[in-house]
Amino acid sequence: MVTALSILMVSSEASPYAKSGGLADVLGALPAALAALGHKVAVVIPRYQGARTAPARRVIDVLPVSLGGGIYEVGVWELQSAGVMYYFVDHPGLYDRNGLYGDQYGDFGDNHIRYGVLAKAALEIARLLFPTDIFHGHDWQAGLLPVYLKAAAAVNPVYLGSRTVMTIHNLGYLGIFPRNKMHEVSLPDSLYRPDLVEFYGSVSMLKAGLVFCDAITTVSRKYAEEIQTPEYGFRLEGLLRARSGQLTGILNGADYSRWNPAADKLLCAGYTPEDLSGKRECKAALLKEMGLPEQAIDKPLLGIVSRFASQKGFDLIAEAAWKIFAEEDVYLVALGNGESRYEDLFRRLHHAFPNKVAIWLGYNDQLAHSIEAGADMFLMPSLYEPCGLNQIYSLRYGTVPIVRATGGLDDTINGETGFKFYDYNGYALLETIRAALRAFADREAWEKMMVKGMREDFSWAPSALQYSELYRKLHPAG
């Protein structure tokens, strides 16, 4: 029996209203899974330019938010979906921009203010519209929420019973701003200490949240261990070790309503573990769409859907790819964009191996689904990967993952469902791909591996239960 609590999530993204990556997918699925358990759940996000078409209604015309000695007048819009209330904080000067966090010139210089206002507005929404038991902040953009809540609870009894959870989706983003801007987000100088918000001469919004919250979660069991080490801790490993008793790894789930080859409307054919014939049709369609030769239908096809960033292991691909395509009868379809050096890498590979390597620079949701369905193997050689979702989607689509054993990749892939390597170097990746190519030659064994992966269950329900139990332990009503 789940004790029903009132949970207010604060995030910079939530699919489908604002998305730059996996954070949005989590906020698009976890709240509904918690609501299905009986909790009352709401999500607070900015009303960005891209969210202005959402079918929301304005419930507060002017809500004054005090920050840095000034007043920001925001509006609040609401929309209910899948049992979850979404509140959009509206301030055109802060959020109506071309980009969520920055533009072609870099990060917005007032991001600390933009997300300070979001956190303060969330507290006001809790006071006026959504009495809250658990405030759940996500990543650095919500890092000031626990700090503001502590201050608010000291003067307003409405917040006294509330507890805070901070989830680290990617520790690589710390929300750093200069010390001399602390007053702009109402942080007193007394908090500028190494054990509080100070971070090597600056201020980290994420560190502030991790210091002041009641509990910390991250998005896989393995990543919770890794971030307590210098290799993955981004200079916060000491704090995280000190708070290890309040740190839990809860694996992200997959939204199988969107990622299911049996019912995926973006595919030319559906398929199931019992009937894989549709996957061959999807492979043929993908080869045709990407201009690869028809004869590749019976050869191994690698897929990549990713941000092109060093975190994702593209340095290893740069080391190994030339040898792979020169020596092996293997093909690749890659979708993504990001750092110019990696975009250039794929352009060079395509130029060198035009009949083996096809690329699409940018994002294309239909093509992402087509790659998951049409590829035989999915490549994720990440330097670090807090959770990862594409390897989970790949399992469901019978596309065997090739991953580095880090974070959620290590937690979700085993020797019966995929291939993984440990050492971060190009040789290890090359040898692991070669092992997969040898396995691919045994069609019966390969299909058994495909089917085993397709039957794995990484849905949100088990993860939502773990969050629910954490909330229950934190809150007196639980």
Given for the second form:
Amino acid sequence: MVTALSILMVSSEASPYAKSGGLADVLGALPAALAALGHKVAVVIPRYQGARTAPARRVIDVLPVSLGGGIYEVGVWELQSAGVMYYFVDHPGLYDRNGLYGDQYGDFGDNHIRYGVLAKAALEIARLLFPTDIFHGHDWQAGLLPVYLKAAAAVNPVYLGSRTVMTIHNLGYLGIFPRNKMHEVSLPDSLYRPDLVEFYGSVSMLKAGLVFCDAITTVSRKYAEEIQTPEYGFRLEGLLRARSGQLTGILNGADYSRWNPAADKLLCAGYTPEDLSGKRECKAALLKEMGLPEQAIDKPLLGIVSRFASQKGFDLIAEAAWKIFAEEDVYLVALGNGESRYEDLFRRLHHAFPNKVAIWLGYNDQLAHSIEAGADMFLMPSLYEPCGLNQIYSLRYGTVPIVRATGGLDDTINGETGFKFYDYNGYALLETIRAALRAFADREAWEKMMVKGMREDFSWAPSALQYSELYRKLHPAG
Ligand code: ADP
Ligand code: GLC
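Got the form predicted alone; any chance of the form predicted in complex with alpha-D-glucopyranose (GLC) too?
Below, the chain from earlier opens the complete complex, with every other chain and molecule after it.
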């Protein structure tokens, strides 16, 4: 039995209430895995437009949060799920918007305030509703939490025993805002120093969190090493090297209650490693739904489900795809949205190869599951990948991943379960896809590979145990 601690997570996303990517998946599953170990766990997220229908109840009508010389009056809603308390911070002016971080005009200009209020509200929730041993912040949106906690602990003994952990899910998003707005989020000018919150002439919320927290984690062992180098460090590699003694990589898990082809309600047929016949049905349904020819059922079908961001390696796909589809008998279903240049790339591919390339530009959870199940191979040639969850889901769905060996992709895929390449160029991707196509031709060997992947286990429990050990090391009661 572990010493039970009380852990308050602060995040901008949590499945199923608010999601743009894997961060939400983590916050939808890790807290329950920690609760299963005996800890008390709560998650604080904004009550966004999309979260307003969650069956939560209002527990605080008006909670005054002071920030930047003003008062933000927020409401607090709570909802218990799988032994975890989710607290929603309600402030329609800040969170009830068309988008999590921005809209068609770009990022919201007041994101520092939106997430500053969230962090401050979390401290109030800890004081009033959820006495906290460990504050655990995720990504730049929670970066101001450790800064505020230090200041609060200096005047209020209630926070004295608390410790902070920051998890980096993606170093590519630094949460930058101009120096002249520091006062809007109660940061004194004295913090504007290169060894504190200053970042190349501006302020980085992520850097602030990484400087002021007690421990740093990131979401794979390999990424923990990579971010200490200039190639992957986004100019924070010096800080991360200096804090390497407090930095650990803990691999994400997969939530197999949501991602399991044997019991996935979003699929037209279920299947297991022992009986793969349902997968063929899923493939036929996917081809039909996406308007690809029926005869493609015996041909290799590639799948992509992704945010369209340069991180995901779409520049390599731009280099390799024309040759692949011109020369090989291979098909693709791509689902995603994001940067318009990549949306255009997929539009152009679809127009050039309408019988081979099907696309869906947007966010579509149902289709994400259908692609995981219906495709033969999953493409993830990322430039960098802190962990990556889709390749882990793909393994479970018998959809063989083709990945670049970086971050969590390198840690989760091996030569028996998928195809990996190292150099970030279109040629390396092309050759790797060709190798996968050759392997696909040998049905027996291919099924062996599928089944090997399906039997891999990336459950959350072992990762939750590593977080638990870290919390215990940090906390005097642990
Ligand atoms: P990242 O967090 O960098 O986006 P991950 O692989 O960790 O990458 O997680 C991506 C998550 O988001 C997965 O659950 C995936 O299914 C989901 N996802 C990404 N894009 C879409 C989309 N367009 N529609 C539905 N789900 C998506
Ligand atoms: C980020 C990363 C992804 C990771 C996810 C959850 O969005 O890009 O690699 O799996 O966070 O940690």
